[in-house]
Amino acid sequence: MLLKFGIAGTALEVQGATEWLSPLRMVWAAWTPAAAVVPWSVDVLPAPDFSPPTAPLFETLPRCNGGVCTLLSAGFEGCVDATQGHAYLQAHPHATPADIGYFLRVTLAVQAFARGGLLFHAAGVVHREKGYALFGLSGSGKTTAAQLSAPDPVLNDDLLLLWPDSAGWTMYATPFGKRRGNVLSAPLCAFLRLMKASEVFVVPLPCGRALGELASNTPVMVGDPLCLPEVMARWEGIMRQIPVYALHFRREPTFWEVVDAELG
């Protein structure tokens, strides 16, 4: 079975077993690659001789070096090679579509970086037609803030794709989390580093801290020692165009009133 998937300037053509790819094709139907974008080929191959998986593939961290990322664990052997524009995953037949989806997420992160974009751990909220990337480490409140932002569209409550364009940067919805509404992209207006607090206020995040926090929320590529300097340089360039704030908030939707007052 063939699955075609892409966001902005990314594109993957995935060949694999129907039982793995058919559920993904139904759920990911909104993300069809543009015809002009050259896809990477991805092979997802059953490996009945492998031992059965002992844990989901998402518990395996990719090991990356110079844009070549490998994933090795019981029941799985995968590689994403940016230098060749190709990826493969061999998996025991007991693997699930969720395992395949995780591998494709890793592949997307590598391809996006190679082509000038970034996959980013953040909740993307479209508020008054502006895109806000609400980010922070696990437990900082991304999903909570996204829920409190109703009825504003939520591109995703966990992972966004950031892509450069002539106007600056655009944030795109991904299928790797929960969404609300049918909006698939929005111009990126600001980064909001979420901090749970008793009072609601917004302050600029100091540049050094902002750089470290943004980079640490860049999955896959931040763990590649050869690519890390470019990860940092790319974020420095983004920060020259897009402001970064600390948003202290509590569990109520009034924080958007503060954001509107402070950021316009």
Given for the second form:
Amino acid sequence: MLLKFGIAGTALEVQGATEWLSPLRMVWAAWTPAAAVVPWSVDVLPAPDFSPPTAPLFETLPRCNGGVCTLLSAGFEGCVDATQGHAYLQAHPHATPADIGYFLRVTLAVQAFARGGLLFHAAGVVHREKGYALFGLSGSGKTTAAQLSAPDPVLNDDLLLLWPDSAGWTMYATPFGKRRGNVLSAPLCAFLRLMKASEVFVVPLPCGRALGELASNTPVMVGDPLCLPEVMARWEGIMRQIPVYALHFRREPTFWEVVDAELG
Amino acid sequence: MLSLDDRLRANPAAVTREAEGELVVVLPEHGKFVVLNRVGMRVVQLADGARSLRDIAALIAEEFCADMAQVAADVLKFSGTLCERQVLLPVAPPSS
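Having seen the form predicted on its own, I'd like the form predicted together with the partner chain now, please.
Once more the chain from above appears, this time first in line as the rest of the complex follows.
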């Protein structure tokens, strides 16, 4: 079967087994690619001769160099090639739709970067019609902060797509995590680096620290030594338009009052 | 354990950017980063595989008008941390 998937300027046309793609097509129905966006072709092929998977593909780190990313582990062999606009995954029949979804997430990260955007490890909260990207490594409190932001819409509590437009940068919802509401995008207003603390306050994040934090939260592409200089240059460009703060917060919803008071 | 006779070089895989007087170093293999102040930046810049840590400490002490013994101790400790984080890599001594 064919699965068409896309966000902002990204688009994938995925050909593969119905049992793998049908569940994804149902869950990802909101992310139909725009007609004008040229898709990359992606083949997801069963490989009965492979040994069965011993772990989810999610645990396999992509090896990337110059926009060509490979994923190799028991039961899987995949490659995303930005230079060709093509990706393929051969997988043992025991592979699950979640494995395929992870491969498509890697493919989307590579395509987004190749086309001027960035996949970003962050929770996206739309507060007073402004988009805030709450970021930090695992355990920093993204999911907690997203939950505490109710009833504000949450584009995703783990991964956002950032895309440039004439007004600046827009953050887009992705299907790669939990969401609240049906909002699919919002103009990006600020980055908030989450810091668990006993007092709630917001301070600008020093430039060097901000650059390092943002770059290290750029999945897949931060691991590409040839693309990493451009990743960092792109973040520098974003930082010239979008401020980056450290949000020291505790487990209660009052932090938005502080954010509103400080950032308006 | 490093000594002042050791020679180090910057990890060639590391990607660096200067930002407002600091050096951001990102290691693609690990996806981790460190931010170095001006003195730390000089240590990394001077670690070319040819200079010893003693040479580097002497240059930094001169540049920053600081006490050589204190700088040497700081450079030794700081270089050890950067080696643990693989920002700096040891260079094998030349065989005699």
